[in-house]
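In structure tokens, the next block holds one chain alone, the form predicted on its own.
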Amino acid sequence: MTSNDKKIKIGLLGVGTVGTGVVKVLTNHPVLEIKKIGARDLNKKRDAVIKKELLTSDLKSIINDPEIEVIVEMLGGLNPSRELVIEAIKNKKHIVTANKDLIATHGAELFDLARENNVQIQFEASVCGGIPIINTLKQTLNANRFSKIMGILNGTTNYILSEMLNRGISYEQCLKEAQDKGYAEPDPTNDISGKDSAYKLSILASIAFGERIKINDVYNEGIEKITPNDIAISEDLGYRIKLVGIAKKEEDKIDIRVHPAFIKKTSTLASVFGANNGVLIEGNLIGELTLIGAGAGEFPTASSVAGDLNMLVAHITSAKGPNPQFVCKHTHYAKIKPISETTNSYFVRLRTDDKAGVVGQVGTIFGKHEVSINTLTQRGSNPDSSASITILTHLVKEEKLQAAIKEIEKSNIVKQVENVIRVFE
């Protein structure tokens, strides 16, 4: 399809951070070559190494060059990401993209077009920036039936608790703190609510579990409640607090979701700090491993879309169609355990009355829901007379616990239930 003089042609669509950051990586590449970039403001002041006269504003002039024969996706978001890349694999061009929405969203919709048009996707670059997960999952660890995937997946989330632990000030602060560096989005909704970390994993269990998910069917609860008095205590105990991403599968069904949860010191994702990711994997023949890296930036990503764009290139020098290790081959979708099935151990703080009896009340209404406690403590009087009841609980099923809790908000026992975390052990 190309001889060796002959360079491949890309069009890249958006040229943000990551988009300025591809430009760099690829230029006075031997084989790639930059023939469009699409940008929505043309006049917007850019890096230098954006070359002027290859930008244009219509998207649509790209995916539709006869000579161009990989697309870069870097718009991010839905729309009109969506529209363009279908455009794109009917034309019968390759698809790169770094847009973890997009491929959780609408993934199992664009891998069967793609197989019908017989091009590929590669999506390296959506999930951990340059963490080279994906194609592990994909090649390297392809022997092993996979059993866990779980991690720390959102940069933004790991450097606001990691910045609440080291210098104990509030959720609010760190939150003002990571938009002002550029980690966190003027609107960080996505990054705190476990949406985007909700995105990546839905994207590495459907590959390492061969069944397609569904977005909305994976649970997610963002840190917008932690407080530094959680995160002192939970150093306390000898964890960790992280917003954490796990994937099981159990007999027939996925446990998938992410929410804040109590992790081990001992554990390897605990020392996962600021704005780096880390996911392990639990597989049949490896056991466990994890890797750790920079979940995002401009050249972590860049080196992923470089890599990803460097596996095309050999397929499509050499190959007459998809390599098969690339193609989405399952089109199942999975059975998703809901929240309130799975087990755990649990953290619980409560604000009570500084008075005789609560402790007891309490303990009864655990029992009740036979929610075992293992250890709990009373932490002195406040200046508003009332005392904070800490409990960790050993394994209970979540709907027992869920129970037990609306009964203690229903009560007149306590002011207010103030968080409850799950804990890993």
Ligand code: HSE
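Residue numbers count along the first chain shown, from 1. Please read these numbers as outputs of a predicted model, since none were measured by experiment. Think of the rigid core as the biggest set of C-alphas that the two forms share within 1.5 Å after superposition. First, how it differs from the form predicted together with the ligand.
Relative to the superposed core, H259 undergoes a Cα shift smaller than 2 Å between the two forms. Core-superposed comparison between the two forms: the C-alpha position of I339 differs by no less than 2 Å. In this overlay on the rigid core, P30 has a C-alpha that sits less than 2 Å away from its partner position between the two forms.
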Given for the second form:
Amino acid sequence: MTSNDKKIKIGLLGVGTVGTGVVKVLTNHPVLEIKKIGARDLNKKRDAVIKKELLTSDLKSIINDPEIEVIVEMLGGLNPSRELVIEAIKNKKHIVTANKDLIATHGAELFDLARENNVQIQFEASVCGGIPIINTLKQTLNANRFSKIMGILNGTTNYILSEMLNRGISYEQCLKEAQDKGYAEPDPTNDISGKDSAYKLSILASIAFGERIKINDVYNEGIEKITPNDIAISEDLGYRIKLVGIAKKEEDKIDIRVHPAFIKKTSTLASVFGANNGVLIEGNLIGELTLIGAGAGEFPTASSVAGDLNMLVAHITSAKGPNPQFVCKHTHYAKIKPISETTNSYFVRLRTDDKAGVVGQVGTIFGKHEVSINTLTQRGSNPDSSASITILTHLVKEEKLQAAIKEIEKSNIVKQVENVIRVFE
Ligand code: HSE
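Having seen the form predicted on its own, the form predicted together with the ligand:
Full assembly next; the chain just shown is listed first.
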């Protein structure tokens, strides 16, 4: 699309945390223009980026606006979201939604209707905020046959369990803190009970296994009964307690459930801490793959919404030429920073004579080249009566470190610079 072409107009339903993030991300978008923003309360204090003239409390005026091609639904819950999305689809508008309750509960009805009306529903933001799990399953990994989806799908409960582990404090105290910090919803019932995870898991399993799943068939059990004692014992046994959603394909049935579980401390999902989410996928071609990241929040979730919008833009504009997401759009070459200009910490291992003054001379050369030493250790005498000196430096430009190494090599202080390895902090 050229700058002279008309922009694609979109309407937003809901402008809470995620909606505000979407408005910020779409500012100055080359192709998309927000025409209307639906809010239930026009007088609520809002971020300055929300232009007052775009706001309306008449949500139906957005879905009935003939100029608007895409509706972004961020109201959450089922009412009035379901009714509005249905009407928008009947009005031939594409849908982008962050609403897991809606997709998990009414997905079958909405997808059938979208097919009949030849429009798309994109819902990357509905599961695990910023983690690109839906389109990864639907597109990138679509050559796989999936056998398992397992995940930590709720940030609130993962935060609570992480804090109970780190500080040995009670479930009730952690929940209160999660609410005070704004991680948990004011009514955290669905988070705590595992229902929020069940919504997300049913969406993922449905895509992975290619079958519809009724949300009420998904067993869910919450974390209310977990005590600091359970957590301490699980750690002693080599496990960690997490609220886990698991869906496995077993012959003609799907085993799908959400409940607290002991998982091995050494497993990747056991390292998902705080409000983060993690999803493990098992496919016949990729084996196991785990995605870990922010499962909620303004910008991570807006990233998924905006990504879906850009995909829709590509779909809409590809009617006029090649799909813009599948063509190379740039022709210039990037400027690459030479390794000598990079900044790193370094591990340096030297073999030296085991005699007085060596460490001092090494330190003097490093200091001359502005390489600051973090730790220096001499590890005993070697069989040939030489000594191993290992040094960890603070951050320093590569060219300074290399100049110091060159001077050390040229001097007769050390027998050999045995290794230099960059350290990522
Ligand atoms: N309440 C959810 C959680 C975030 O705690 O993970 C939105 O799905």
